[in-house]
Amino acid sequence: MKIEGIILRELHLPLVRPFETSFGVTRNRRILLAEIQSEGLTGWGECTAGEHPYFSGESTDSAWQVLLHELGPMLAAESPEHGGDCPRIFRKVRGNRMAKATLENAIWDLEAQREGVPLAHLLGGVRDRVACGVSIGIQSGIPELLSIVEKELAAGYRRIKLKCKPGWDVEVFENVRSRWPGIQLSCDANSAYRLRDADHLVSFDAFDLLMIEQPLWYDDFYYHSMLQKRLNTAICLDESIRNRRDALAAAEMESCKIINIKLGRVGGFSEAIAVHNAAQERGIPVWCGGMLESGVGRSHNIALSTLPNFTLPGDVSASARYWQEDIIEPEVTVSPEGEIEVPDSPGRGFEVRSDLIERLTVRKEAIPALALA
């Protein structure tokens, strides 16, 4: 496909409610989107990078400068046919990976549209629904935790992931497992913890917990493959697993039992296949993380988890609970059964407000014309 066209827009959107992690609190987020034009088509991409480089090693400045002065121009001088060509195209930048994946994955949207299927069945998912989960971050106390997961139960949300931190642990799960026994209960570190809390993360175990998600080192799999012989609890890894080689060096070290995907931490869909396969191959489970996106990545995240491995209710949930307002039509609902309805149209399946997106523009540049020539 020919590339007549790459825009940067960055987009300002306050969250519906503050939301607090190990990292700190997140209360308004800076949106990087993609356009990229091709053929009388229109792709979307978006990056994932938060504001601060805390997730991960980029942010929201850095993927903007590596966009438009790098990844930018070396697509631009190409012709790709297939999403699964970016890697090749993107391979003398290192790293980078959210930046990678907002262009990537808006190619892999215009092959989509092109082909006149839906992204979904492009990247091979088998669903036409996918279960629900919801991430509740850190509150300023239990009573205002316990009402916010009362809510999401009653809007039918299959799984809760709590977010936690030292101090912030096991008063809080002993308080929800009381009042909800028999709901499927997770927590989410954020690399919170080191070894020498094993003692303390052994005690995790008595509430039933489906996983407990990356509780040490942002980039460690052997202290992790320690923690796990002690645990019956299931380790899950999310910032640890970078690419295929890291889920398959996950697998061997017996370091987690699930697999968090996220398309930006991966670098884009291509290598979340390829994570997805190598997880399936290993029997470990996976499911897809959320990272507070827009309707645009919330859109690709549909796509990716109906891949056949995505067993366990992921952090795809409504633009309700994070959006006052979306940028895409329809919004993404959630059914009182917990699930999202996959569409069925060409592409990712839901419309950009291009009226809205212009009106929440704060930054806006195309890649050079020389580029694209």
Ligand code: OSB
Given for the second form:
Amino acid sequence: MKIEGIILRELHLPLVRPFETSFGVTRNRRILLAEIQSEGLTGWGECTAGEHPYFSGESTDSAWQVLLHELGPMLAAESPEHGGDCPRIFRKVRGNRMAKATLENAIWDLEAQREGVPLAHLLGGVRDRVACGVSIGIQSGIPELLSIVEKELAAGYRRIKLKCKPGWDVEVFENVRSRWPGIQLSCDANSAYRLRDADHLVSFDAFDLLMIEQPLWYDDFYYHSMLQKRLNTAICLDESIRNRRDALAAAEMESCKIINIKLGRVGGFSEAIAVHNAAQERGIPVWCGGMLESGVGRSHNIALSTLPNFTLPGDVSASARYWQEDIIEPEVTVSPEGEIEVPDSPGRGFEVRSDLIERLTVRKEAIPALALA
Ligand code: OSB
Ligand code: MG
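Rather than the form predicted on its own that you just supplied, could I have the structure of the form predicted together with the named molecule?
Up next: the whole complex, starting with the chain shown before.
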């Protein structure tokens, strides 16, 4: 397909409530979108980088620079036929996987539209509904947390994930577990612990957690494998898994028993599928993580979650948990059974609200026309 235009935009979108993790609080999202025009169609991609390079080394600003000066011109100089051509096109650029995913995912969206099939089908998806969980940030106190958990369970969500850190863990789990003994409960530390905390982490076994997500260093496999030997609870790796090779290494070393797949973190749909397949071959279930996405990224997460080895509820939840008004139509809703219905229209299956996007845009830049000539 001939690339006729690539437009980058930054939108400012306030969250309906602050989201606190072990690495900080997010109140306002700076959403970076790429819009790619080709042969009368428009594909959309979202960059999941944070406002600061705290989750990964990328940030909204670093991704903007790399997209504008490196990846955008590289893509514009080619005519990719498939989303799967992007990793080769971007091969020279090391890292910057969230920036790469922004463009690659927009090409997959375009390809699905061109073929007239739902994005989920193009990816090899097998489900028409996906199971949803929620990720609940660190709160000011336990009563506040309990009322949020109560509300999310009433809404139908099938798994509650609690963000944790030293000082916001065991007491919190005790309170939630004693009130709801049977629910699927997990926690996510975002690398807040060290190996010297191993005895403390072993005490989490008492709460029958579905998993402990990324307890140790963001780039580690080895110490997680040492910790996993001591735990009954499954470790789930998020930050550590950058690609298929990492998934294979983690499986080989038994660093985890579950993998969280995030499109941005692994560099786009191609690598996400590769991680999914590698995990499936080794009997490791996966689920789709979230990065406080707007509707564009959320629609891509829904499509990804239809692959067969996504057997655990993901962090893909309703638009209204994040935004007063989402930038897609219809917005993402979750049924009382805790499921999202996968759209069956061509492409991502949700329209973008162009007027609202224009109104929220604070920065807009086209990939220089020279590169597109
Ligand atoms: O580790 O899964 C994480 C949000 C920002 C950065 C990292 C993470 C998260 C979440 C939120 O847990 C998931 C969501 O989008 O609801
Ligand atoms: Mg995580």
